[in-house]
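Coming up is one lone chain in structure tokens, specifically the form predicted on its own.
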Amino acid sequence: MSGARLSIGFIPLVDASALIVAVDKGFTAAEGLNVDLVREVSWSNVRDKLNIGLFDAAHLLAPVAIASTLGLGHVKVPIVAAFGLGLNGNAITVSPALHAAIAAHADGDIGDPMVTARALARVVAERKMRGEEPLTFGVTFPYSTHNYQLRFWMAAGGVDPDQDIRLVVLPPPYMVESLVKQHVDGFCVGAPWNSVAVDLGVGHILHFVSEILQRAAEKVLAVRARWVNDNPDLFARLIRAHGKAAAYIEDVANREEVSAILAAPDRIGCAAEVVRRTLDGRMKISPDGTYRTSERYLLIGRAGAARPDPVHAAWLYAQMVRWGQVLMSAEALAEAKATFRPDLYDSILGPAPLPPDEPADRIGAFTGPMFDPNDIGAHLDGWKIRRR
């Protein structure tokens, strides 16, 4: 295969689907791109290799793109995110013991995230009273949607995620083994690892993140801003290939083929049936075979999911401020929002208007006021639990 050669890093997760399908179905080749997909284990590896130029592009956590642009936690390397690889797709999974404890302390339907958040607060208080060790939850990275989503849910019920429990960083492929060995009591991670835990009988999916936030930016196709400026034609071809791949994945007629492609050992490396469940939004949530269905579980191309939304960048920046990762500033907020580039998406693929049934604030949190990206202060003032 000839053409411009690109190296792109990814983590074995279902929200890398558009990236993998773009290569394996020949959409990148049709654009004259010869892409080497490099499977990585940790987000720090992906970020570092992208930042220093070992990767031309990467499957990247949306908050990491912002953190890199702002120089948080590492060197400052401006990132362009002009294509969203997925909205939602995460879930909160807990051990059978913790699931039973939450159910026993729940005052209502445990399908309701406020009910479970308050039940978790009761479990935490009871453990403190007995002098037991705090519960431990795994997240994939400090600057990750998983971290912010887990904190948002816990804090809504009165649990301080920095004082009442222990949060640890684990690469996605290591989450299940950590639950098996009882190193963690639960985790928030992307597909397929929640389903793997359920299938092994070691975990219960407590909530889809789409039950906590209806539209949560998850992964982006990240490229260094300098690379985009130096290679505008290559960049446009790369985005076009991904647009075609996302459309191919969202066509239900292609789901069986796509699931097999993604399940390959050098791609995600799991059962094709698990991938299919994820793409269909029909998830087994308990080892007893209980299923839960959500059309929002993972949005790859439909409902405007691939078009990056600066409102999502503002929400992520607000969480960074809420949890003490960065000081609030109008300049940093503007820089964070400018990391997401719908203008570039529109110039290459055309506009993708939101369907009318999407949340008015384009976030749709399960609690709290509507999010205003132009008034982060009001958003932060509404929460009792935060770092100041």
The other form holds:
Amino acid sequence: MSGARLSIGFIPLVDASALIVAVDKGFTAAEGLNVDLVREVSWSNVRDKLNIGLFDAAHLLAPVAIASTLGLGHVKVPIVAAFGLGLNGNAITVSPALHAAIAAHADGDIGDPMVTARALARVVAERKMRGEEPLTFGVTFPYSTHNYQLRFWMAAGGVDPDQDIRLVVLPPPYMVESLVKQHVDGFCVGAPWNSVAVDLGVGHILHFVSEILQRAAEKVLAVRARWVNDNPDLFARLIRAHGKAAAYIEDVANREEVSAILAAPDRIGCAAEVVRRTLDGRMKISPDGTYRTSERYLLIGRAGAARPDPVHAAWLYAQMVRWGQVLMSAEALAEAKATFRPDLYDSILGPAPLPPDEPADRIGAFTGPMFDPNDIGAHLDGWKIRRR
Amino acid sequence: MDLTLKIVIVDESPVRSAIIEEGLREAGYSHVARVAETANLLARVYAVDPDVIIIDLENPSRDVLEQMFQVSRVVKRPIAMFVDQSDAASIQASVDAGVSAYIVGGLAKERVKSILDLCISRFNAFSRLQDELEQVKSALSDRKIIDRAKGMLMKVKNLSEEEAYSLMRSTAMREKKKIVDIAQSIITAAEMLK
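Complement to the form predicted on its own: the form predicted in complex with its partner chain:
Full complex below, order starting with the chain above.
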């Protein structure tokens, strides 16, 4: 194989699909790109290797792309995200014991996130009264959509994620083991780990994150802003290959083949059937074999998911402010929004209008007022539980 | 060199972290602790309150450490040395070796450079040892394959041990292959013809 050599990092998760399929199905080669896919073990590694130029591009948590641009908790390296690798795709999984406790305290359908959030608040209050240890939940990274989705959900029911429970960071491959060993009572993580817990009979999927927010940016294809400047042509070819891969993945006729490509040992390395469940949005949620289906479980190349939306960047930035990771500033908000580049997406792939049935504020939270990216202050004032 | 620095090594390989600890102690650092388990990583690191944290880059627990830097308002905030872009050669060496260091509380980089350099050379020495071990292992298994093929030749063609071996060796030379490859094809062929 010849062509320009690119090195691209990824974490073995189903939302790396567009990147993996772009390379393994030959869409990058067709664009004259010779891509080395490098599987990584931590988001810190992916971020650092992208920042110092060992990677030309990376499968990256959307909030890490923003944090890098802003220099949060780390050196400041402006990042460009012109292709969204996925919206949603995570789930909240809890231990059988916590699932039973939530069900016992529910005042309605436990498919409703408000019902479960209130039930969780009652469970938390009872444990406190009995003098028991607080519940512990795992998330994948401090700057992760998982972290914000989990916090958004429980805070809606009156649980303060910093006071009432413990939140810990766990690498995704350790999540299930930690649940088994009762180091955590639940977690919010991407595929395939929720399904692994359910299949082992050690966890129940309580919610798909798409039940909490209909549209939330999960992973992006991240490149350094400087690299885009220096290599506009390579960048365009890379984005074009991703556009083709995302469309290929969303064609149901290709599901079988795509699932097999993704499941390979040097890619995600899990059962093809588990990948397939995720792509189909048909998940086994309970060890007893109950399934739940959602068309929104993981959006890759449909419903305008691949076109990065600055409203999503603003929402993620608002969560960073809400939970005390950064102080509110108009400049930082503008920088966060400018990390997501729909203009570049449009110029390379052509415009992708949002389907009319998508939520009006392009977020679709299960509770609270519509999100206004131009008035984050008012949005945050609406929440009782927040850091100041 | 500041020998009073407290150093924590976070490494899933107990052998490698022992090698590093030994190296640091030889260099005169006496406050060295090792953490191998992911469980309670934060608590254990907090308990030592280190000035420098050494972690292998193949360790997913790097993300767990990053959380510590997020939540620690009281504890001094560690900075990854790995991301300091001023010293490209040092970064490359550290990535190649697969090790990274976090420096806590604004210590001058120069004070830690010798520690990181030492870790890099020990990490490299460790991978060399592993490579050698692999080579020894594969040499052993080559030996077994050749012996088996030799035995087959002796039996089928009624040859002495020496004749069987030199037949394989001359064939390997003629076909420009390794003797173990010839031996393997003899075994494969024999199994197919069984």
